[in-house]
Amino acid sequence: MEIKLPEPKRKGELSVEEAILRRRSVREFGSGKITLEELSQILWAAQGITGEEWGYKLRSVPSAGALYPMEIYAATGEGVYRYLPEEHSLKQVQKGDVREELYRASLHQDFIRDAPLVIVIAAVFKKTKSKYGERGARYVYAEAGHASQNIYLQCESLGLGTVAVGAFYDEAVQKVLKLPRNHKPIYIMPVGRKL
């Protein structure tokens, strides 16, 4: 099943100056879901499409060679989602609430199992590598932190709250979303409205 989602705004009523300067790791959430309009801005932060240029279709977060390594996944109470930035989409790769499932392969932080959304955020290490070498990896870990910059600073302007989270087993969060086996998680990012 895919999803196609709202078109992202483009002008917000935060200034970046202001993002930054209120920009918090928040661990504690209110209640209310996360709406569809919110979830697609968010994406859209993480690594949808800018423009184009040269013949590349340009994302929100720059990429050693434009290989654009990542590999976006919401996790939700009705299910796991992957991005599909091309199509602004989202393609359902398993049905049901694994958040849960989540907390305990992320060491029982309650603010996994207790967000309305988590974002996690995986790579294809191979996407880089094949270029750069061993090096490549180095540039896949700065684009995830760029992709993760760009998610706070879109949560604190649409008043949301979230939080990077390294702490977890790799092997367990790929198992718990059925990821590919080279789609390798480096964060997960619970966003929820802020109490």
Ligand SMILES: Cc1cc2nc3c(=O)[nH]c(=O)nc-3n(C[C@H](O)[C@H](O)[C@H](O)COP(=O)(O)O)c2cc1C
Contents of the next structure:
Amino acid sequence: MEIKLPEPKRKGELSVEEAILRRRSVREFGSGKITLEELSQILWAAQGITGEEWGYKLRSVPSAGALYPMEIYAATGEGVYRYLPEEHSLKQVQKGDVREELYRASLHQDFIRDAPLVIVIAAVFKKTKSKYGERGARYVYAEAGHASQNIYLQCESLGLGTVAVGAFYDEAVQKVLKLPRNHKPIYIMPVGRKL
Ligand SMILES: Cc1cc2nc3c(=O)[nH]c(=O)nc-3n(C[C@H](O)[C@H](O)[C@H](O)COP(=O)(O)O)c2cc1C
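Structure of the form predicted in complex with the named molecule, given the form predicted on its own:
Time for the whole complex; same chain goes first.
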């Protein structure tokens, strides 16, 4: 099943300076759900297509060699979805709520179970390493940082909160999300309404 996401906004209420100033990691969330518009905005910030040059589609975050190794997943109460940047759509990869299992795979950090939305930043290391060799690994981690910071700032602008989580069992997270073997999780970012 593929879900077309609403067109993301190109203008917001908050300046980039205000978003940087206000950004804090949030680990307690209110009960409100995340709307499809908000999810669309967050995914666009993380990895959306923002332009085209020489026939190459370029994205919201820089990428070594414009190879774009990131794979973004979203887990909600309804299922697990993979973000398709070119179509700006979601592909459902699993039905049902896996947040409890994700929480267990992440050292019982309870805000992962409690968040209405959990974004997972994964990457295909081979894409970048096939051009840059071993050095490609550091490029992939740097790129995950760019995507994560965009998510932080976009959440701030939407009045939402998030936290970048690096403490989890890689294999367990991969199993819970049923990720392809070459999609390696780097960050988990629960998202929710601030209290
Ligand atoms: C690589 C990395 C891994 C992190 N892992 C976790 C984590 O597993 N759990 C958590 O609650 N916060 C995690 N954080 C968030 C930091 O604790 C947080 O950024 C730091 O305390 C500074 O607070 P601030 O983000 O509100 O400025 C991580 C941050 C980074 C950059």
